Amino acid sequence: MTRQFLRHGWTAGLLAILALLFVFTKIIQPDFGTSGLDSLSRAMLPFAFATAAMAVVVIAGGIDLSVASMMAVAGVTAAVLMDGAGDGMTAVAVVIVLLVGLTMGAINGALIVITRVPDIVVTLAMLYVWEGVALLILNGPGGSATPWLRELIVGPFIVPWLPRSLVFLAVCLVAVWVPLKRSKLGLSIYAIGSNDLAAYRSGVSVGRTRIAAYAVCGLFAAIGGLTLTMSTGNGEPIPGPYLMASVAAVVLGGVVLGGGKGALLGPIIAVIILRLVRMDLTLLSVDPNVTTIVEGTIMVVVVMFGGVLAYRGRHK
């Protein structure tokens, strides 16, 4: 029992913070209810998938600075393909978008493995490449999302207090992450993040595993871009503020920056916490500029704290 508590203590602490924040939100906004939950859930959806994408590569011992740009490519691709499309073509468009995401992530991983250039340098360069690709597809907001697809994340699911967007998030994460984590590939991702040399000596193909990890990152980024198009109803080629937010949520969620430790539940809870903090600041009528400063400060502190923990972990 004690071992289980220590193992899940960080996540339990995040859940406690989240519960307190919901209580605080209810105090400052007494009419906060199902509509507020639905708005919060839809607002955090792209951030959640960006965080899931980042978490996978961080667990593998890397980082991907091009997550937001890949989301932009996926979003505009979806908007263009679904513009005026019927139900059948919409399903094909979704599959194409997911394949585009996998391909972008795999290209990032392959460049890192083949060139042996640090991932932070490669993905920084690819950030601009994918941003340019997004602008080539759409040079401004445009396209559209099929109505039935948008309805997947709007409104309640079965009961009034359960948003469809939250169910959509849970289904997508479980469908990808649970089988991955329990597979040989998932174990290999954790192994190379913990110690790539030891993983290599144990027979793990480090290069292929790293490419696969970045491909999964691209898949989650593609789903995030798709949900952004589903939320707004059109494609936006300019990357949103998902990069720093995803790194902060990953660290706050208990994933070690050095790699090898962590999961997705903690980071997703951290996303909700960060989005709820922003909502509370808005409800308190805090100046938007001050809100941005507060958000940025929280992110910087969290990332610096995670960096310190990772450094200490490597030098024990």
Contents of the next structure:
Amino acid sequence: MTRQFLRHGWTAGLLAILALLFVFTKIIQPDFGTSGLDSLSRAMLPFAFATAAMAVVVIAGGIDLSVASMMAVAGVTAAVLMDGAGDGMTAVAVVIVLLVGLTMGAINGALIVITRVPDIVVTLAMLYVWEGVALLILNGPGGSATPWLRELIVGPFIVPWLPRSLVFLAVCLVAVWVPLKRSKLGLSIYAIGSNDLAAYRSGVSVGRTRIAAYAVCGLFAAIGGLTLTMSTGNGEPIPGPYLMASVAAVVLGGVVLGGGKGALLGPIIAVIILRLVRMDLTLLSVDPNVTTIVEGTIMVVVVMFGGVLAYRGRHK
Amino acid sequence: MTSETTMFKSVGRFIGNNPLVPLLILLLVLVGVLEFMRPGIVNERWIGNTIKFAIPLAMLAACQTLTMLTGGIDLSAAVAATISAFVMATQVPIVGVPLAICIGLIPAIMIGMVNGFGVAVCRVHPLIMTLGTGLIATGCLQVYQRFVIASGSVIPDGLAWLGTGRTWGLPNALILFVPIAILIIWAQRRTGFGRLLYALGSNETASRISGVRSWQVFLALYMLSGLIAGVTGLLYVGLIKAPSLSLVNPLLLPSVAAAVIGGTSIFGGRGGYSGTILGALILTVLGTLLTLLQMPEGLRRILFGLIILTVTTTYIRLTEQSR
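Next block: the form predicted in complex with its partner chain, after the form predicted alone:
Zooming out: every chain and molecule, the one shown earlier first.
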């Protein structure tokens, strides 16, 4: 019982904070309802996918600084392919974008494995490369998104209070993450994250697993870029502020930098919390710049607190 | 005959012991390519300009080098530099130049102090800690900007002279940079503090057991990093002459790249500042080279990224072999 609680304690704590925040939102804005929930959930989508992408590689013991740039590449690819395309072509375009994401991630992973250069450095260099690729595909905002694809994330789903975008997020994450986590590959990803030498000696192919982890990261980044194009209706080659935000949410979500621990649920709840805090502060008509300070402070304080807890735990 | 073989051996050992040599060769090759593409471009004026733009990058990369020696990184350095520059420029009309410079450096040191506290006492990963303080500081800067928007900003003549002026063909910024560089190189090689940095980077537990008070070292290190970043900001605003809210931010990732190209290991314990200076020069020359090539912006960025990757890979291979 206690072990179960400790194991899920962080996620449970996050959920409690989230619930408190929703109550708080309802108090300061009594008519906060379906439309507010809908816009919150739609604004959160790209952040959520960026965070999921980052979470997978962090669990595998790495980090990917090129997430935002890969999202930009996926976004412009989608926008260019869908420009003037029919409904059937759109489906093909989506598949192509996902494949592009997988390939970009796999290239990142393969470079890390082959060159044996630290992952931070490789993905830092690849950040420029993907940024350049995005600029080559589309030199400025342009392209368009097919209407039916855009409607996937607008409006409610079955019941009026459930935003369609939230369902979209849940379906995408579950469809990729649950089979992955149950598979041998998922176990290997956790294994190389906690101790790659031990994993190697237990027969895990470390290099191949690492490449696969980065490929999954690229896949999530591609979905993130796709949602970006879906919500704005065009492609934007300049990467958004998703890199820093995703690292923050991953750490807040209880994934340990260095690997081997955590899951996707915590980081996703952390994303919702961060977006909700931002929305609450806007509702309170606080200066948006103060919002940045508050976000940063939350992140730093939580991480410091977590650090002290972890340190105490080790030394007991 | 025997003296010749020993000479060859000593040359080999010399390269092994001086990992700077391949970097220097790379720099010269890049300059050679530039001269080949545009004959006559490499003159006194061009060298002066290159050095002028490499100096702020090299100084910001000093923050990365020093923190990387302990296995950390300082992602708040660019924000700290920007804050120093902006606060200084907006305080000059109110309190005068000398006081404004002091006031400008305070926030940079405070950012460093918070970083140091988080890393040393709370054991937060430096990447996360400096990322967070960078975010907070950016927000604070934006709020601060609202209060001083009326007072306007002035770049002191002294800083503009330091940033853009030149004496006998050499940029004046060298007057500031050379002592700082010598001080950093001397400190990392000859002082106890420098050796503690290498020790903590190689094996933190071992050095702690040997009696190193790691929290004091980390606190001092990150405050020093903040201070260097602040000075960089002051110099850079003298060069650019227009304080803005994202003044130094574009230099952040290149500063990490400069330290990495210069042979400093991101895992700590290996590298040094002299390599970083060469790294900054290489990046600046590379920037000029890519600007001269008539190609779209996207392709230029791709090349920039690929070259960083290739150089780092080759360099790691070279130094691995020599050990």
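Rigid core: the largest C-alpha set superposing within 1.5 Å between the two forms. Every value quoted in this text rests on a predicted model; they were computed, and no experiment measured them. Positions refer to the first chain, counted from 1.
Novice: Tell me whether residue 19 is among the residues that move between the two forms (Cα shift of 2 angstroms or more, core superposed).
Specialist: No, shifts by less than 2 Å.
Novice: Please state the CA displacement of residue 296 between the two forms in angstrom, with both forms fitted on the core.
Specialist: C-alpha shift for residue 296: 3.3 Å.
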